[in-house]
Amino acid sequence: MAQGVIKKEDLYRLLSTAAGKKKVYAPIDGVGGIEFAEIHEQKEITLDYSNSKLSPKSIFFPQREVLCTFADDALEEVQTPKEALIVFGIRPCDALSLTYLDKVFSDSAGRFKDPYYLKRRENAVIISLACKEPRATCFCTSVGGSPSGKEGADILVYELADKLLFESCSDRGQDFMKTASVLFKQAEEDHKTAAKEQAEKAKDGMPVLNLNGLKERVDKVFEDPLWDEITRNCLGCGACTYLCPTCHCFDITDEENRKGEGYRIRTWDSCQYPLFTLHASGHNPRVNKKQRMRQRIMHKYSYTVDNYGDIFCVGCGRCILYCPVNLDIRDMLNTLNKL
């Protein structure tokens, strides 16, 4: 494990030195709030944020992506992305979420591998920024995460006053730090102590949900009328799924012009939409909001445990913070856990 310290004002210099021909993504203060975008100078980077509204999963799994083009009977595949990336500043919950998406898009059985997602992941260095002050809506420690978690990251960075402490978490992260080693100063004991205290304070300030046995409980209450109560105020807008860093449903459509030329496009979709499960026959197995909300919760807390061995929730709290009718998934989980 390599450690090193730089001044905040040298951050872009460090990233650009290590990047070479790689694209560098970092948090910026965009029109709609904090977002991740390609950067070209120091002043674009912001470190003063809790988390982005949209998760950085879109860097690897774009909201809209062309898979192939066609003209009459000729089909031409779009080449898999080749550009190398450095993604700086994602929070530990979002770094963890990438490990879950890896399982979906790599398919351990080897049957269905997504070359577009996997190539981007293969070419990326993930530099995670530890949380100093988690939001009131965060609950990562209840689902196996941590404000200073390392899983999914190549490097974990602690923000310490006017300095940044870098700590490698993988061979790729260690290679990154070697590439720009001339810019790092040795991490002193006071730096390490400050980072440890920051991590403990952030963790201690978070609420803890008791989710032990939740899967078994929700499996037993599939037809319980409680689902009606949980869903009563839901608008079915799907915002929770679009903001979620682990949601990965998509639709594939063809767009064609009058000349017979067109594109096959993959776009994000949501289990909260009425047409998501509509069959060609006209039958819809999830005809109401209750059934769709039940699917969302059971998929994250039961079905993914069966399929991948993990709860697909990282406790980022986006679905709570940005719900237009103030639904709180923690309240739902507590209610279900008491049955």
The other form holds:
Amino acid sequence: MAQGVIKKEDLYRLLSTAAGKKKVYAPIDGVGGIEFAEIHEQKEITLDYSNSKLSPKSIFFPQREVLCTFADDALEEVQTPKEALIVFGIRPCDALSLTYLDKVFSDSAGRFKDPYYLKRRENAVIISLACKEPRATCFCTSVGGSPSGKEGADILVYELADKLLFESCSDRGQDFMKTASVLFKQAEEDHKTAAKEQAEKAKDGMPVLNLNGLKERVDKVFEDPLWDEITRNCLGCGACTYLCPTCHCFDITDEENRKGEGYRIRTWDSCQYPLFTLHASGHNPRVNKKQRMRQRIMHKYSYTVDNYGDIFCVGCGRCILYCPVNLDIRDMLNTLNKL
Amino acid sequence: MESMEKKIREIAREIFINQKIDFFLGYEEGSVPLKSRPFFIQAKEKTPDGLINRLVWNSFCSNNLAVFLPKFFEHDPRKKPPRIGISVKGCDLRSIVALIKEKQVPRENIVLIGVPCLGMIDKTKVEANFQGLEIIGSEETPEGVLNITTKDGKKHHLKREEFLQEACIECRFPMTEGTDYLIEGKARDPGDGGYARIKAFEDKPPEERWEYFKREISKCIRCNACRQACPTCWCKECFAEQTDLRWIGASIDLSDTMIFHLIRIFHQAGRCVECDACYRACPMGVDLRMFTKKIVQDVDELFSYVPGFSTEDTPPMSTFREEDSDNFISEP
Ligand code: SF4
Ligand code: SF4
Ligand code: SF4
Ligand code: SF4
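Next up, the form predicted in complex with the partner chain, please; the one we just looked at was the form predicted alone.
And the full complex, kicking off with our chain again.
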């Protein structure tokens, strides 16, 4: 493991030096809130944020992806993305979520590998930023994460007063640090202790959600009328799923002009929408909000546990913060688990 | 507002006891600061006191509850439509009136409890005041002071009046009319409707307006929260989701997103009650208020119609009069 310290004001210099031909992405204070964007100078970066509004999944799994173009019968594949990225400032929960998306887009048998997502991931260095002060809606520690979790990150950075402590957590991260080694100062004992204390404090301050036995529970209560009650407030808008770092459902449609030229695009989809799982016959197994919200919960807390061994929720709290009716997933889980 | 809250609970209890309703729809305390959330009470026992005591009335009851009603009255021969008691502000009620006229909600199944509205707090205004510092607690005093606790442990005292939603400041109908029960109290003075803001925008050069439209709409992620939060967006199949004849693409291509909003808002002509539920629901902060208000103003000017409290008058889009304005056809 490599360690090193830089001054906050040297962050862009470091990232751009190590980047070479790679593009540098970092959190900026954008028109719609904190977002990840390509940056070209230090002053664009903000470190003053709890988390980005949209999760960083869109960097690797964009909301709109052209899969191929066509004109009449001629089909042309779109080249897989070549650009390489350094993404700085992803929070540990979101870094963890990328490891989940990796499993979805490259199944273990290797039969279905999604070239678009995987190529971008392969070419990216993830530098996550440990959380000093988790938000009141965060619950990462209840779902296997931590405010200083390393999973999914190549480097984990701790924010210490006017400095940043870098700690590599993968070979790729170590290489990155080597490339820019001249810019790092040695990490002193003080720095390491401060980082450790900060991490402990952040973790200890977090509320704990008791999810023991939840999967077994929800598997058993699929038909329980309680689902009606807990989903009554839901508007079926899908904001929760679009903001969620682990939600990954997509749809594929063709868009063409009158001459028959066009493209095939992949766009985000959501279990909350009426077109989701709509069969060609017109039948839809999920026609109401109970069934749709049950799908959202079951998919995250049961089906993915079966399929990948993970709960597909990293406790980022976005769905709690931005739901227009404040339908709180923690409440739903608590209620279900008490059933 | 505490006395109003007490009164709402009393009436809810009374209509449950008299078996006038199967559900009550009001608000309860939310799980995040500055937020009360919709709250359904279903009578499993005759007087569900524990649940009734969770009903609140405060400056955070901004959700337009009318949005939940149409689903209960979708035609289903196996079910008897429920009777629902609901506490309403002026905007909620005007939406319900629109839904009654559009035959989405049967008046006889609804017990309306009117609440004189003092205006609701704009969460984003309060948050902006603290520039990203997390708010961890909020409460209000009867004197109109908003007590806020921030993450750093500090307490702040804000004047409620300075953090109201634009919709409430502009609102022309803060006092409900024609409800079955009316909570005692004074509503805020009616606003002027806010057309001046639209006029000022209309006076800007086209490029500037186009830039504004583009900037706002490019924030949109097509999550549909605006549509789903709107009480009068009740179409069983939205044009945006028709696939047999496709009107717009599924992506966030700017032209698709613009068309989505233009058509959605056009469909609100003569129905939009300026509640701003769409704006509030948007996670991306797309400011839809300029566009919704423009439609309200146009309908007012062209057809002298503003959706109000009467279930008798006919909405302009459902009728034709010889003297109807047609200069938008002849003089584009
Ligand atoms: S839970 Fe909230 S955000 Fe999610 S679909 Fe329902 S209303 Fe929308
Ligand atoms: S379900 Fe909610 S808390 Fe969990 S990862 Fe998704 S957005 Fe975050
Ligand atoms: S369009 Fe917006 S402001 Fe108008 S009624 Fe619908 S939610 Fe309310
Ligand atoms: S709620 Fe906001 S982001 Fe979602 S579709 Fe409406 S305008 Fe777009």
